[in-house]
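The form predicted on its own is given below as one chain in structure tokens.
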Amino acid sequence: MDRRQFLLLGATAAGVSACHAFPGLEIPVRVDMPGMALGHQLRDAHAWPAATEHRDVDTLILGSGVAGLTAAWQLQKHDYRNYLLLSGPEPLGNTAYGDAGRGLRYPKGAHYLPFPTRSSTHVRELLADMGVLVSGEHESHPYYDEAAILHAPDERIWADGKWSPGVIAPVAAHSESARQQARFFRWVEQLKTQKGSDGLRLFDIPLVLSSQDDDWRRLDMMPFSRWLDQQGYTDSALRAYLDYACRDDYGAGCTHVSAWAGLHYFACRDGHASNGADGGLLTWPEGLGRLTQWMYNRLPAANVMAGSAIRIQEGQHNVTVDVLAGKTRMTIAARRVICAMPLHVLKHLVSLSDYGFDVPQQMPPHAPWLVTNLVLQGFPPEKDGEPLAWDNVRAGSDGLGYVVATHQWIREAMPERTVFTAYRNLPQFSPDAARKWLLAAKPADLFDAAMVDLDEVYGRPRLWRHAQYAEITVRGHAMATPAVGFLHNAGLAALRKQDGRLLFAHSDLSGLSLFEEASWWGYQAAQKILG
């Protein structure tokens, strides 16, 4: 793609903000904000045309990210066919991604799976039929291909101006910080094989999975950072480790997360592979685009649809859901429908009290990401010579870091070109100001932010000999949050025992944003389908 079609895609494409020269370089910067127009005009109640078309079917899917295309892939599968998949405002959902032209593809939302446990059977039949597990789908330890499996040098953290490996600012040996530390990490490791009175573990995934024990049920109704005062663990390296994490997969740091959510974090994940070490990671140029699109390709054209649902009314012998497809709308009457977007969005289309979920008081939060793709023409130099890893990390930044979309290119010499993947929550807002500041703040304001990590490590001058252009992907309502409470939320619940002709399928029946827990639900949904 050369300056002239970047510009005009920025100017034309739906959503998106004209193109912001910056002082000093004109770096073409498009700003890109899936689902907001359509999302806004139904928390509105945006006049929509009269409906002009109907159409019948048996089973309808409501959105094609990762839970409705597991839905979808599931039917198809099963030689399930009188089904359509509504694509939704952003095909692929949070697995969206970009392409750069010459097979040089980046993420755009999730962009690794760590290897799935054994409980994921759900995730280890996709990527047996993707040919990514390779083989032992139901044995501890499978095969998988060697080209997923996330390389040496995967990551590294810049602390007091220098590199050095991990995700974890370096101590000193035999501090208190080091003691420290290895009693956090060999406690969580003991909670990985640990089960509470029913037998089940403690902290599993799928979520639901987990041991309903209440002696550590009991966690979830305090904050993550209060256990960890409680148990003594008041090193900064450590809490600001641990903070990131959170922050990184949850989108709110300690203070705001269950500390039962915490410590699944660290102890829910215990898949192995026997050619990986344990704790890999699976990830993809595109990050888990690869996953969704390959499901995504498998369903024939005339079962999937562009179009959004802008109403949905359930009668006493169907569902009936009105679409905007472009500027026409239609009305489509299924047996049953899968609802597989945010409930944040759902509210505004479905009555959800009549399901059991009280929308102003169990309503998940839902935090706001950016995610920025800065396309490079060779690579900015490394301090001292330090090798580029996968994953790099800044301690103490409130950006989580940015990841290299070329680092899985198994080559002799680097690329000519390659892509740096910047994350960026807004910690220093609460959830509806930051999107409040998304909403009004400028390119350049944006870019700044995004660019918090780069800048500090490489400097914008000598980025800039490299840039190309930057793309900002503005996710407002980017993952539930779970905050303290989050396990005992009736509503929820009550959303996930559903089996009529309306069922729900979402990560946030979940309560938190994991590709497994939105697999989980559409795997859940086609089987209530299927009988």
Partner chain sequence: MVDRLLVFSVFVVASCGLAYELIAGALSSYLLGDSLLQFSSIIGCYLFAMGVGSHFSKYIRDEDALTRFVDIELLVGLLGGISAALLFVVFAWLSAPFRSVLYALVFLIGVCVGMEIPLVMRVLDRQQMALRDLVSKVLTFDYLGALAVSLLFPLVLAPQLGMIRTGLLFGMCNVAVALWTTHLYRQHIAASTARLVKGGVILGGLLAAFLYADRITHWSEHGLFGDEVVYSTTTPYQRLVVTQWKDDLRLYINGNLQFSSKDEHRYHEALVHPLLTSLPWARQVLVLGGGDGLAVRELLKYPQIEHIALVDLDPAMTQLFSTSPRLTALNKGSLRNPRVTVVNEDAGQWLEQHSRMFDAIVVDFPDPSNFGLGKLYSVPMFRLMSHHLAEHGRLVVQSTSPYFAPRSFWCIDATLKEAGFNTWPYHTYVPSFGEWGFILAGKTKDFTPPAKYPIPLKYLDDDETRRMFRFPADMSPLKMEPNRLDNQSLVHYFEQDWHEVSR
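I've shown you the form predicted on its own. Could you give me the structure of the form predicted in complex with the partner chain?
This part shows the chain on its own.
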């Protein structure tokens, strides 16, 4: 696809515009806001057409993100056939991916999975079914398909006008900075295997299998930044990195995130591989879309329906769900329903207080994200230092760097085309203020915000010689942020325990957003159905 074709195609989609970097230099930019139209109609109590069709099903799954698809994969795997998966406004949810033609795929959201922990039996099972985990599913060091293990060079950072290895700006050996970094990493390394008074790992994935030891759970009551201050971790390079890590995984910085969550990020990842170094991870050109698409492909066409739920009513014998499929509206009566959609949408469909969740008090904050895919013909020239890596970040940036979609390709030469995926959120605003900004922003403003890192390290004119088009995926409520106190959220605990006609499955239930968490809740819901 070239620029012209894209413009012609894009013109039919919403929000295409050409951004003027310099007069005469422009590329088409498409802005996508998946789920926004439906979400806002639900919020504004839109008048829907009357229902014209009816359908019965045993189990109805609402949502085709990681959680919904994991549930469906499990049901299908155990020969349970009387179910229907309603895909919702965004198929594959936050693991959606794009295709720039000729096999060039790129992520629109999640892109990597650390080697699964021993407790992540559900993820290991999935990877084994897919053939990604080749052997040793139940051992500490399974053998993985190396094509999926992140290839070298993995990461680099732009600081002081050159690229250095790693994601922390380089500091002088034996300096106070170096000492603090070493101390911090020693400490979290030791936390990885440390157990609480109940014999469980202090920080585990899935999060609910972590120790209940109150000495540690207390950390949830203070911000990560305060804990770091108390422990004497004040070095600016270290703090910049920790803030980056929190923004990257949680959508908010150290001052908002709970100290427990801050440590969880570092201490929970204790997975290993027999054919990869510790700390490694799995990734694919299209990101985690590889996993959800695989699950999706396992489902018979008859068990999947395009459409969205607009109302859920639990009755005496079944649950009635009002569904909008294209222009028609129908009702589906199901014996049980798995709500695999985010809570900020679900709250408009059903009264969550009936299930023990107090919306005004207990709704986790949802941080917005921008994922920008820049499709390139050829690679822009690189500056001094480390060569192009998979993850490329810039010290002291508001952005979260960019990943290279073709990094995992096994090729002799650089491919002709590639995609740079730039990640960014807006931690300088509160989530509400950020959403207001996003709504009012013009495509060119969004694009400028998205380009903070690429502009700086390549310069726009240089990139422009290669850029074909850009696609910005804006998610106003992309992920639950584990703010101070999130671990003690009784409302989320109540939803997790539900075992009636309505089941809940979404990463929101963990209070933080990771593939393993989302799929854990989908897996649990399926086990409840399977009995």
